[in-house]
Every structure is written in structure tokens, then in C-alpha cells.
Amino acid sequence: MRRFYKGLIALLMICMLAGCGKKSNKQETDKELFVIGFSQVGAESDWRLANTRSMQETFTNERGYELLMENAMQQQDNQFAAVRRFILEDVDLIVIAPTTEEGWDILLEEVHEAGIPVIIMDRSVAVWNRDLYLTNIGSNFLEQGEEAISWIETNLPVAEDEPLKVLHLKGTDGSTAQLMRTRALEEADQRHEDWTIVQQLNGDFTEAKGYEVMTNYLKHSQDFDVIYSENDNMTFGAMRALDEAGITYGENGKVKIVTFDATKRALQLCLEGKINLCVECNPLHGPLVEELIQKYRNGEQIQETVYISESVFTKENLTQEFIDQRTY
């Protein structure tokens, strides 16, 4: 009987050692992957969903990465919690698409002390120490706004007896896209004595909010010439409100529409003459983020700010073939 127990104990020890060996091999395999913690601001728009897909399709296990993504649901506190979890998990690099620019100093100090590099993506952060992150990749939002203003100046003549009335649909307050696109419009309004911003409505970059604020506004006033909408989803909501109010828009309509993002749906509406101008905000950041990560890993110099390539679209420079081939 003792021999039986001795044999059983030996067998259990062999199994335990074998199990430990397998766990060790798994840990070694995991270590081969470059682990990225990604704090995504939310899933509030078509643009954001395309941005997320770009990151997920780029940073796969097959390509040597492990992507840990957390959706902050547009709440900065959720981002803070996610980043602190990434620190505890000792990831190799953190990518943050911030909700707003302010409030990041303390958190980024914590990441810096942990020795983890950070890439700020899409929007920007306002921090006192620029060394707290590697680089900021995204769009030149001020230039986007200036492109839109240039089109309005060129294509929408002002009547002698009354100003050009602009209705402004703003994105999430404090976000870089909102701050810069708003700045471009407000600076243009100050330059042009014959322009006036009749109202600024906060649509929070969502279709539902865009529809809500536009519906409420139209109950009190329908006197405006242009909608300057800071993203496509707010534009879609506003268009639905205009339809319900019986107000025409677009190429042959009473109201002209300028929108930002240039998603596939917006470009289709632009080709159909329902939207006048689409200013592109390219969401496909994944490949460019990977390029910057590779430079970092190779010890190469990285620019402080990296802008992604973008265009401006009207009915005149769009084709159905181009829209059909678009990935977002």
C-alpha cells in the first residue's frame, strides 16, 4: 500500500511539474507580444467606430501585438481608471484618445514614473511637461476649420442688405476637434462684418444629440443660411430635424451644410447634393501609430506632432466609384 501511495505522490508531482512547465511556456509566449493599452474615448460616432477598427486590425497577435482596449464611454474618469489598470498590468506602451484636453498632468506623471511610453491619438492634451508623452498623432483640426471657412467665403455670397447667418453645431466641449473647428469659425466671424453666428448648439458629436438640439432650436427660429456642423453624425441628426420641419437644404435648398469627418454616408449625401461640403477627418490611425511605435522601438527620433493625410470633398470632386471603395 505504501508503494501505491508513493507512486501516486510521484505521479502527482510529475503532473504538477508538467503543468508548471506549460504555464512557463505560455508566459514566455505572451512576453513575445508587444502589449499596448489603448484607452478609446468612446463609440459615439461612425468616425470613432472606424478609428477603433483601424487600431484593432493593425495591432493583432499575428502581427506581434496584444491590444488591450477599453471604451471610456466619453468619460474622462473612465480613462483615468483604464490607464491606471494598464500601469498595473505593466504594458509596453499606452495609446490614449483623450476625451478633453485638460486634466491629464497627474495621470501622465504616474505613467511617466512607471516608465511606460505614451502616444496621444486623435485629440490633444494640455500638460505642463511636454516630455510626458512621445508624440501626438491625429488631424490638424484648425486647418480643417480653415478649409471649411475658405469654402464658405468662396461659394456663399452675402446679400447686401443682411448678413450670412451661420448656425453652429459644436462637438464635445473641450475636445481638440471642437476647440479648433470652433476657433476657425469664430475668427472668421470676427473678420467678416457681414457674417453672424446666430446660435451655437452643443451636439456632443452624436446623431441623437444633433437631432435633439436642432429640433428644439427650429421651434424658435428657422432664420439661418448655413449649418457649420463639427461632425457627420450631428449633421445627420440635424438633417432629420430639417426634414421634419420642412426646411430644404443642400445644393438646391434654403440651407447650406458644411460638415466634418467625410464618412462614407456623408460623402454619398454630398454626391447627391444634400450636403455641400465634407471636410475629411481621417480615422485610420492604426498603421501610422504602428509606424511610430516601430520607430520608438528602433530608437529613432519621433516628431512631437504627426498629422495624418486628409482631403476636402464637394459634389464636383466625388464619384460613386470612390465612395463605394471607401472603408469608412
Ligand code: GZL
Given for the second form:
Amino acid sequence: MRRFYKGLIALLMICMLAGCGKKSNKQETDKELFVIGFSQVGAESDWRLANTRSMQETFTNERGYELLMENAMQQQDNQFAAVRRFILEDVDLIVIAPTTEEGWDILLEEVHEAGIPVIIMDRSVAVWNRDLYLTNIGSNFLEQGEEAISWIETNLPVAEDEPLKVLHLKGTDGSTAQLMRTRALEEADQRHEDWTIVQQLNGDFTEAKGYEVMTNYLKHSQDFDVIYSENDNMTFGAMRALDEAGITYGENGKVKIVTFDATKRALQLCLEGKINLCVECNPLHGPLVEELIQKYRNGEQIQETVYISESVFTKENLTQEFIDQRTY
Ligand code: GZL
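Coords for the form predicted together with this ligand, given the form predicted on its own:
Starting with the chain above, the whole complex follows.
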């Protein structure tokens, strides 16, 4: 009997040591991983999917991170709930790609009080206290809009007796991308007496909504010269509606198309002469965000705003080889 108890004690000892070893290993492993809570806008567009991929490919366990990503389905309230969960989980840092600019003051104060650093990515937030986040990394959306306007001014001459008629497809109301791309167009419209914005439709950056609002509008009027569409997915929906209405577009079409994002699909259509101008919006934020996080962890100074580099594409400066090597 004594041998039995001796064996049992030995077995318990082995289990305890193995367990402790596992626990300390697990603690050790957790301690090594830098935990990032990431509140993503949604999955509304090809651009967004590429942006998510960039973050997931950058912040892997193998590279020393644990990425807790939550998709807000384009609802700001879902982002508030997600960030509050990140606070409870006491993550090391929070990245927010904000749906819209307004409404973040209270939530970011809560994160600040919890002592968790925040990086705002892609779009911006409009808050009273700029110290509530480390930096804002994304695109210069106003510059993107001004690039599109410059192309229209250069390439779309205005007829003698007719104003240039612009149909405006707007992205998600109140998002920085929408606010700034719209500002560029509206300021140009103010400058040009011979331009007119015939209608501003809200396509919410999705293909389905772009198709819906364009289809409805075409029942009302087909009298416009250029579509200024604030992202490619709304453009794809609009093109489907134009096809169904028998309206030609692109290089030799009745209607010219200017679009933002420059996704692979849009660039291909541009090369084929179906889209006239693609203004790039680079979604590959992952590596830049990691660079900023490393700077923060090393106690280095971080710029308040970091713009990612971007280009403008037309049929003239595109090649099939270039498009084929694009990652988004
Ligand atoms: C731009 C980004 C916009 C894209 C859309 O940085 O916020 O949101 O232009 C996306 O495709 O939905």
C-alpha cells in the first residue's frame, strides 16, 4: 500500500511540475506577445479587406504580437463596445480605424484614463484633446481630391453653351475620406462658374449602395458628363447601373469616370479604358503602424500625422505587368 501512495505522490508531483512548467511557459509566452486591440471599420470595400490583410500579415504571433481585431460593420457604436472590451482585457495598445470623425472624445478619455496608448489609422477623429492618441496614420484625402479635380480641369473641356455636369457619389457621411474628397470637389465647383454638381448621392463606400443610388438616379436623369466617385466599389456598382441603362462610359464613353482607391480591379478597368482616372488610396498600413509602435516602445518621438505614399493612374501610365504585381 505504501508503494501505491508513493507512486501516487510521484505522479502528482510530475503533473504539478508539468502544469507549473506549462503555466510559467504560457505566462512567459503571453509576456512576450505585445497585445494590440484593433477596431476596424468593417469589410465594406476591397480597400478595407486589403487594409485588414495588411494588419493581420504584420501583427502575427511569430513576429511577437497578438492582434485582437473586431469588425465594427461600419457602426461607430460597435467600435465603442470593442474598445471598451480592449480596456477590460488590458491590451498593450489600441489601433482604431474610425468610421466617422465625430463622437470620440468620451471613449478616448476612457482609454487615456486606463493608460493604454492609441493609434488612429486610416481616417481621423475630431477630438478637443489631441493628446488622447499617439498619432494619426493614413492618407491625405484632401490632396487625393485635388488630384482628381486637377485631372478633370485638364482633361474635360467645358462646352461653350453648357456647364460641365458632375454627378457626385459620396462615401460614408462624416468619414474623413468622404469629408475631404467632397471638400475638394465642392471647392472646385465654387471656383468654376462653368461647372455644376447635378446631384450628390450617398453610396456609403459599398458596391450594393452605389448600384442602388445610381439605378434610382438614372430613372430621374441621365444628363451628366462625369461621375466623381469616392471609392472603387461604389464605382463598380454605378458601372453596372450604367450598363443596364445603356449609357457608355470611360475613354470613348458619353460619361467619364473618376474614382478613388486604385484597387487592382479598378486599375484593370482603367487600362481597358472603362475608367478614366484612378486616384490611389494605399491600404497597406500594417508595416507603418508597426514602425510607429516600435518607436513608441523605444521611447522615441512620433510624428503627430503620418501620410502614406500614393499615386494617380490613367490608361497612359498603367501596364498589365504593373497591375499583375499589385498586392491589392
Ligand atoms: C480611405 C478609406 C475608405 C476607402 C474606401 O482611407 O477610409 O474607406 O476609400 C473604404 O474604400 O471603405
